[in-house]
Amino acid sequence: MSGAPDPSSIVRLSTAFWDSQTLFTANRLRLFDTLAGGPRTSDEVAAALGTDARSTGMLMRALVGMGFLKTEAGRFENTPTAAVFLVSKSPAFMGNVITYSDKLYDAWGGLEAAVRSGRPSLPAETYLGDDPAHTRAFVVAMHERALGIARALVSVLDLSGRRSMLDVGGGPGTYSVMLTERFPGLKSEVLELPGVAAVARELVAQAGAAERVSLRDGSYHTADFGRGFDVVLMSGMFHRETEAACRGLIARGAAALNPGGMLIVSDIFADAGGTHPPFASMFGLNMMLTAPDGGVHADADVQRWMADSGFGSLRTAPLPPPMPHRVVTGVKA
């Protein structure tokens, strides 16, 4: 019967996790980088990779129906899309993202914990400082991750002729690198928690930018924000804050800048009533799940907030697809 209830979407979503740990897996093993070389059986990555060879076929034959792998007369290679960023050496490689999203899994089997007591299953601390391996993992995947979207990041963005940036709360550092890169004579400080500062310094050091990008060690919450800057930058921040601390961290920016001086606001913003777009509301049970006050704000929220501090010229921007993310500028007055 025409427009009956389709269950397809249930059935598709209940397996969903899947594809989700088939991925991690293929991951977390480098089995990717086995396949790096040219085309093996995988009785041969079996032996690469000291595993089970009746299991390691399974797999990659689950690789081959998801895209990641293709197969002809008995041998495995990586597909174009696996060769470009499941391979440790490509320069495009998502693995420590891949990783992330792999860590975050327990977590989001806490879900129904988090709903009943709305606490997060997944202590921030972990990952912002207090435990060097989990932050340094955390530090490079934000790095990876950070590199696409700074490069959509400059191209929305116009800060010819601007000299001094804040970077708050500016993890590894990506976007301040970035941004002075493709903007000469602009210079930035990367406020942030010292546990990721430490990282941070040699991710900048890494990519020749230390005469341009200096690192400042604070708590965006409680630090000094300074005075006299050009630009204020504050990206993937509001996702972790309250509505009230959003409006300090604007009202901040502002006293921080100086008269015509532009704040940009970047993140995954969601619509007015905050149910899409769909990955927008997912991402703020994300971070709800990590973030003691984490969710997702609306842009238009944001420009309000903004509006209500004095800045003009608002502006919100989506970045390039496939990012997910949107741009909220303002020009202090």
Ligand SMILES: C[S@@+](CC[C@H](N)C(=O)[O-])C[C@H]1O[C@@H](n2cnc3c(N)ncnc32)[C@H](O)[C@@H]1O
The other form holds:
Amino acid sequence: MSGAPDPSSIVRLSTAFWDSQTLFTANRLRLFDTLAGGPRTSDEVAAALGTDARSTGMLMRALVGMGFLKTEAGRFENTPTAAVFLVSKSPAFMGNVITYSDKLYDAWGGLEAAVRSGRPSLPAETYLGDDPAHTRAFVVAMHERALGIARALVSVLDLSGRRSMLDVGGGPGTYSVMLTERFPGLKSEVLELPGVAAVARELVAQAGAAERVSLRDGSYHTADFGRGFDVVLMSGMFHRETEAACRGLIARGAAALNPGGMLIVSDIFADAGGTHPPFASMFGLNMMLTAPDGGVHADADVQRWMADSGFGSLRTAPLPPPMPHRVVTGVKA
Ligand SMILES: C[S@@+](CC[C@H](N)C(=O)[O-])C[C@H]1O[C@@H](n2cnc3c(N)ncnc32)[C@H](O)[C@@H]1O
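Complement to the form predicted on its own: the form predicted together with the ligand:
So here's everything in the complex, that chain up top.
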């Protein structure tokens, strides 16, 4: 009967964590690497990994069902998706991004406690400097993700003729590296917390971009932003901050810009009302679990806050799918 309530999404979602944990485990074991050289039996893979043969076979059959492995005549091989994105030697490897989601698995287990208490289940300090291994995993995952996003960001921004950029909370510095490469003559200063900046310095040097991208240790809540910038980039940080803090950051960004300078705010934003797109409201929960003021803002609100700080030519551009990000830009009068 059409229009009758349908329980199939409930059934699917009640076990959706099975899929996530299967992918996380295969990635953690680097199981896809063992098939990079060609098909093998599950016993051969278990021997290579030092895991239990029966359990490894079961895991691999589940990975066939998920579309990451194929099997024929008792041997398994990577599907093209696994070969491109899940084998660690592949240039498009996404394993570090998966590892970061994997590390949030326990935090999501604390969702009920967070809803009851209003407190995040993962203290943000652990991945922002206090725990070096967790911090490195966070920064490397941000870098891997930003490599994909920055390619799209570069295509929706025109920074030609601009000379100096301040990248506030610039994380691994990936956007700064790619934007200064795309727009010759542009130099960028990344303002970051010391533990994150230490890892970012390594990544910027590895990219051969140390001449054009510098790192400054500091908190964006208290640091003097300086003056005379043509561009201020605030990417992926509003989701950690309250409206009042975002307004303060926008006002300080305006003061740091030359007349005609551009403020770029890139993030995952919701539509007005905060319920759509569904990924944005789920992302808000993820931030609620991992940062004291974490959540998701609407890009229409960000435009309003920017207008209140004197920005004009305001516009929002979505990045092309599958990127869920939107980029709000405004120009200082
Ligand atoms: C989701 S990441 C975004 C990184 C980068 N801008 C990007 O878009 O890929 C948020 C960044 O804000 C930084 N951050 C958080 N609190 C900060 C603070 N008080 N001062 C400076 N950076 C901060 C974090 O270290 C992290 O790198």
